Every structure is written in structure tokens, then in C-alpha cells.
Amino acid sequence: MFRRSGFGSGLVERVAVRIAVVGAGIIGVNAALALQARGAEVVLFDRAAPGQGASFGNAGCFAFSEVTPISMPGLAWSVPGMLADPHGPLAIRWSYLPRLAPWLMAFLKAGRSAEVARISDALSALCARAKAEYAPLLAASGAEALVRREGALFVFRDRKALEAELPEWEMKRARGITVEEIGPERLREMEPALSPDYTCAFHVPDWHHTVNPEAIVTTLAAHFRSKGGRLRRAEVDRIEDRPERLRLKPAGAPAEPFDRIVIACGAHSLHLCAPLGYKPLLDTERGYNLTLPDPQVTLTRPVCVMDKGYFMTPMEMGLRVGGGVELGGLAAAPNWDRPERMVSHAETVLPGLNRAGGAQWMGFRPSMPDSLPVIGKMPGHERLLVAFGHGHMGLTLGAVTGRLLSEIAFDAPPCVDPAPYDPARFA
């Protein structure tokens, strides 16, 4: 954007494009940094401090190998069990089923073999760039100190259980993911605290984890501010798309003009999108965990207990035990029995585990039915952009999402083909 710098002078000066990003989680902060790197004047809005939503309580995993969708062939037969078991790894609240039905139908369709292959290719394209896009940001911001590179383990009780999962893991190998199958001796060497009842595992050496997910976001946000970015602690009431300019209305304040606006407020994004006529099939995976401040057992890396579908991740504040998916929307009261049951099971996986003083948490993961995020321009609104729907992969895909969104915003050549993440799908 340019303007004349003086009457009759003929001189032209560059004026920064003014962009608002709504949402100060891992996606919004990365989007703000990437837009800022392209010379934009960026204002980051959130009703809470950076990193206080889903980014606060996640499992802390940079899951670079997770290139398969949640919906897989045969999953449709599991739906009755999901409805019957409120404590299963994938559970559905009966009361939410009517509202969930359109999302659930699209979710089951995404589990067809041809769709799984397409979705896996699209996830692979993002994951293949995710680590390289993070590297300079982590180094420049100081967040590198919060990252560990110890890989991850996916543990099974016996070889038969491991072999039942082989098709999905072979799909990952076919897309370049390094996966090692290890037996009981190697498993004991890597994580001596594990119960001998778990005899084999998949080891993925290329995973990273953070010892403090909240601090990753706050450190990146501080880096954004140090480079001239502005943080505004405010609820955004609405966004107006007027012919002359976009306007954003913070609660209790006048509307402000912007050249572009990015909606990146996770599971809460529909509140701003729907009045503009954009209603994607975005729903909420409710995730639970307990963080144990003095576990009295030691893990070196994230461990996924495959028979129950939860993770145990070592962090600065203790051992975080959590995972699974509950489909129940934003309004229902938490089912705190879910994390308690996970920790009860974890006591059998880690003999001697001390659960005293565990801090409960429940957060809302923004989820699209095909396990792919929406990244790009809002249908019918050229100057509005969206970046949400990352499900379990928000931390992993934060930096590459920011880069791709900034390229789309400025009509630059994209680092990956943006078509699979088109916001118009499921709209």
C-alpha cells in the first residue's frame, strides 16, 4: 500500500497494511508473526492473555508424524460404542448428537479409504514443513529452551495389539515417517518406569515436546511484541465487511478499521464467522487432562498408552496425563470423571505413580470432520482470512499455518498447495 508523501513532490512512501488477528493461541500468534514478517502492522486481539485457551492444556507434542486422520475405515461400526461409553477414547454425548449429526456424517465419510489417502497426503504436506518453519521462530524468540527432542513411544501390552495397528503405521511410513518397532528389552531401557505388562511399542524418533505449552505461546507472543506488534486484551463483538474497509468492533470500544482481518480463535471462531454468512462444519473435541505436580516416577518423552488412547508427557510442572476425544460442544458441563479414570489407569502403567495434587483441565479443540484445518480467504470475503480447525495438531502446525496464511493474505506463491485446506469445503 502506498501514498503520496508531500503535495506536488511526486514522492511515494510505503504504508504498512494494517491487519487484525483475532485469537492469541498458538495459531493466532504464529499468524501474527508471519504477517508481521511481511511488513504488516499487526494487532492481536484476545479476550484472555496469550496461550490461555486450548494452547494452555495440550499434551505439549510437536507430532510431526501424525499424518493420518482421526476417522479411519471401519470407524462407523464404533459409533454405538461411543454413545454407550462416556469414558472411551472417543465418546459422544447423547444430548449433543442432533446438533453433531451433520459433522458426524462428514466425519464418517472422511474415513473411507480413498478419502483417508487424500487427507493423509494433505496432512503430510503440512507436517513435512512444520519443523523447518518453527526452527527460526523458536531460536529468535528464546522458546527453543522449552523444547525437548526425545521422540515418542506408543506402547502396547502385546504384539497382537501392535499388529492390529500396523495398517495405519504403514501409511505413515509410506509418507516418509521413521517408525521403529521395539520389544520389551529396548522399551525397558528407554523408559524403566513402565510396567512390564507393556511389552512392545512403536518408537517415533522425530517427535518433539515442550515442557510448558503455555510458555511456548507467551514467549512467541513476547517476540511478536518486541518487533512492534500490539496485543489487545478485548473480546471482539463483531466484524463488518464494508466496501471501503473492514471494521472490527471490540467489546466496549468503537469499531476500528483494518485492511485485513484474520479469524483464528479456535473452537470459538463460528461466533464471528456466522454473521458474515460463513458457517463451516467446525465442531469441538473436548480434551481433558490431569497434571500431577509430584509424580514420583520419571518419563523422558511422551508415551501414548494405546489401549486407552491417552498420553503421558513430562513437563516442568509435573506429569501431564490426558487425551482422548469427547464430542459434546462448547456448553455442556465437563465430565471430570474422564481424566480421573485416565490417571487411575496410568497408575497401572507407571507403578508408584503419585496422583496427589493433580490439577484438572478441560479445553476445546477446534475440529473439522476431515482432520484438516481451514486456512485461507473466507468465501465471499476477499479481505477476511480464517485459520482454525487444527484439532490435535495446533501446536504442531502453528508455524507452517502462519506462513501459508501470510502467503495467501499477500497473494504470494504458497509454500504448499492450499487447496486441501480451502475454507469453502463443508461451508
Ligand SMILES: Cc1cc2nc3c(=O)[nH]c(=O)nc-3n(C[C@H](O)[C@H](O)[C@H](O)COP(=O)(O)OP(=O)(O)OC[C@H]3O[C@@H](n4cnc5c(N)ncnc54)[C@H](O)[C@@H]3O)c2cc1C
The other form holds:
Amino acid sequence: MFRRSGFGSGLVERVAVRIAVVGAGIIGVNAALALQARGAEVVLFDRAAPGQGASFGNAGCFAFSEVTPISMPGLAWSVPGMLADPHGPLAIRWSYLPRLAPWLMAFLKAGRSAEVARISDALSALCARAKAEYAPLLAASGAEALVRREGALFVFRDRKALEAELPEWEMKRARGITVEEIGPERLREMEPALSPDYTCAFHVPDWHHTVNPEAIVTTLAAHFRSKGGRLRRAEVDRIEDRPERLRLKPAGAPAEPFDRIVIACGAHSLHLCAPLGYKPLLDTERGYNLTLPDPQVTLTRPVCVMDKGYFMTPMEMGLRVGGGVELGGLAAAPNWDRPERMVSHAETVLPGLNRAGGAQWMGFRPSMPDSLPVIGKMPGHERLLVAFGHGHMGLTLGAVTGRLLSEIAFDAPPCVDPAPYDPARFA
Ligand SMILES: Cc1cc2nc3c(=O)[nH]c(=O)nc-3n(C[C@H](O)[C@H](O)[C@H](O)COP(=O)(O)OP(=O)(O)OC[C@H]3O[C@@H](n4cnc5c(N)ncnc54)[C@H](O)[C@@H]3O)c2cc1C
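Could you give the coordinates for the form predicted in complex with the ligand, as opposed to the form predicted alone above?
Next comes the full complex, and the chain you just saw is listed first.
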């Protein structure tokens, strides 16, 4: 993609469109690659090395079947429990409640049945393309070596508990997702390390997982650089959008002009958006995990322990145990009891699990109340684009987000209807 630049002699030079992408997480790196593939000259800014935010320590799942939102019918009744139990799968910090209130109201509204159906359709549209969009990128960058195709298991103690979840799984099936219900023998065959207390599961054969989420981002970033992209290590202080110029101001350096700027700062995106008058209902679902370097038990695939709502994913650094949601904002100190308790529970799920030396991590999921990302032009700012709010699905939806964003940036026909991800909703 090129712009035309005329100089006195009448000569017209064709110059690549210069685009800055702010945020080198899984979303920013994918956006940078997709814009570069359209011929843009892309500079990718991050205050840290690529992949050090939420994309660093996630559960590593390419969760192509996760087409239902986090807020589901009936969730409103659980709010008192969420406030009362700081260790529950979905917890709310009392001190954060006043600031969270508008987000929480919209979140509960998204759990109404009609909304859930609409949101599931929108998530399905992205998920349906997610795998195909990643395939060429993973192959070309070498990141393929970090991916395993073993499916995932969602395990239950008994059939009654599994049946209570059936309506949600039927919604997935209705959207074309293959889900198998399996009993004790097959479960034991697939994951012999699981305690016999877990007797049944949903098996989703179509999930992939990575053995190193950080390395997925750094490998894609290296690929971007190998194709001429520039990585700049700098905090971006602000963006100026005036009719005569669009500029980005890195900390400690002069402002630089760009033709377009993409904000992909995950949960921290409001810092750059709000001064431009764009204040969407973006908040964070904090998640925790411990990665156990020498677990002494083996899993082949990600296993979700459904009675406690956490994942166990086999990685090259060890077994990663964690998940859950804590609504507490960006500033509150971590509650490390949360992942410790998950690992204590995991010791009952995987008898013989060795928890020694576990590495703690907390990440800020960038979350919109309706579990849908925002992808598109910032309202009122034709040359500014946003790509954030991927919640639990950022790794999964990275490549398809990059593609859709690049199509919107260049007014090309979009691969999916962008309306459900419109940045103007909740603004
Ligand atoms: C516990 C947990 C488990 C998860 N498991 C999964 C999973 O299995 N599968 C899945 O698909 N998703 C999962 N997720 C969600 C996923 O990790 C996120 O959706 C995704 O990482 C968001 O990516 P991002 O690029 O938007 O944000 P980030 O990865 O947070 O990247 C944002 C980047 O912006 C930079 N930045 C911010 N502000 C500025 C600034 N002003 N100037 C310069 N740079 C700036 C930051 O340094 C950072 O590198 C999980 C999340 C958590 C917390």
C-alpha cells in the first residue's frame, strides 16, 4: 500500500504508508505483520521487549472452540459470592467495586440469553478463521515448532456435574464445534496421570496449545523484523491527532509523524485512548498461574479442572497451573494465594504432582464486558486504529485480528463482518 508524495518538479514518488503499532503483545505483533504484508512500512513500539505483557504467561491454548462469552445467564446471582470469596474462580475486589460498576453492569447485561446468542455468533465468526490465519504465519516464522495439536480436556468428577454444563456445550456444538463426551476408561487412556476421582470429560479435539506463549510472540516479532519491520523499545507517552498531522510521542524523544497509528496496548490501552476522547469500557480480568519446573507427572494436552475453573497446560518450562478471574483493576497488589490454592487443588487432581520451585505470574487480560474485542477505527479519528479487549482469547485470535485490522486500515473488503467488534460500542 502506498501514498503519493509530490515534489516541485512534478515528479510523483510512491512512498510506503508509514504505520506505528503501539504494543508488541500477541495482538500488536500480528497487526504489525498483517499491515506489513499489505506493503506498509511498520514501526512496532513497546516499552518492553515483545511478549512481556499478558501474552507472556497465558495458558497457551489456541481455544478455537471458545465461542461463548464469560458472562452467561444466571451469573448475576453469583455476584455476592464473588465479592465474598477472594479465592473463587471469579472474584471481585471490594475496593475496586465503585470503579468497576459500569463495566460490571454491562458484563451482567451481556449474560442475557439473547445477547449470549449474538455474542457467540460473533466469536464463532472469528474463531472459524483463527486457525487458517495462523497456519501460514506459524510455518513461515518457525513458530510451528512451538505448537502441539493434541486437543483439550474439560474434566468433571461425575456425570451430574458434566450434565449441568451441557447447555453451554450444546451452544458450541450448534456452531459447528466438535465436542466428545468421554467416560472414565477413555479419560484414563488419554491422561493416565489424572486421579480416578475425575470420571468424565468433554474432549475438544480441535484445540492446539503452545509449549511457550512468550516464544510465540518473540518468534513472530523476529519474523516481522526479518521482513524489514522495525522494533522500537520506547514507552509511548501520547498521540496527537490534528487535521494537519498525526504524531506519536515516545518518552524522552521528539514526536514522530505517521500516516496511521494502531493502539494495541492490551489492558493498558486507555492511557493512550482517553486523552483523544475515546474511553471504551475496557477493564481487566486478572489471571494467575504457577509454572512447576519439575512436576513429576505428565500431561499430553491442556486439562481444565471444571469444579475449580483452572487449567493445567504442559509446557517446555514445566506444567503451568492457573487461570481464574479476579476483577481488581490494574493497580492492586497480586493475591498470590489464588494460584497457590489452585496448585494445592491440582495436587489432588494429579497425584504425585511436585510443586517445588513454581514460578508465579499474574497477567492482565484486556477485557470488554461482552467478551468481544474492539477492532477498527477509533471513533472520530479516521487515521487511528485500535485492537484490544481480547480477554481470554488473545492468543487464539491474534492472527485473524491482524488480518481484519489491516483490511479496515486500508478500506479493503473485510474477511468477517466487523460490526460486532466496533470500537464505538461501549464508548
Ligand atoms: C492467566 C491467563 C491465561 C490466559 N490463557 C489464554 C489462553 O490459553 N489462550 C488465549 O487465547 N488467551 C489466553 N489469555 C489471554 C491472552 O493472554 C490475552 O488476551 C492476550 O495476551 C492480550 O494480548 P495483547 O497483545 O492485547 O496485550 P499484551 O500482551 O498485554 O500486550 C500489550 C503490550 O503493550 C505494551 N504497552 C502498553 N502500554 C504501552 C505504551 N504506552 N507504550 C509502549 N508500549 C506499551 C505492553 O508493554 C505490552 O507488551 C490468558 C490470559 C491470562 C491472564
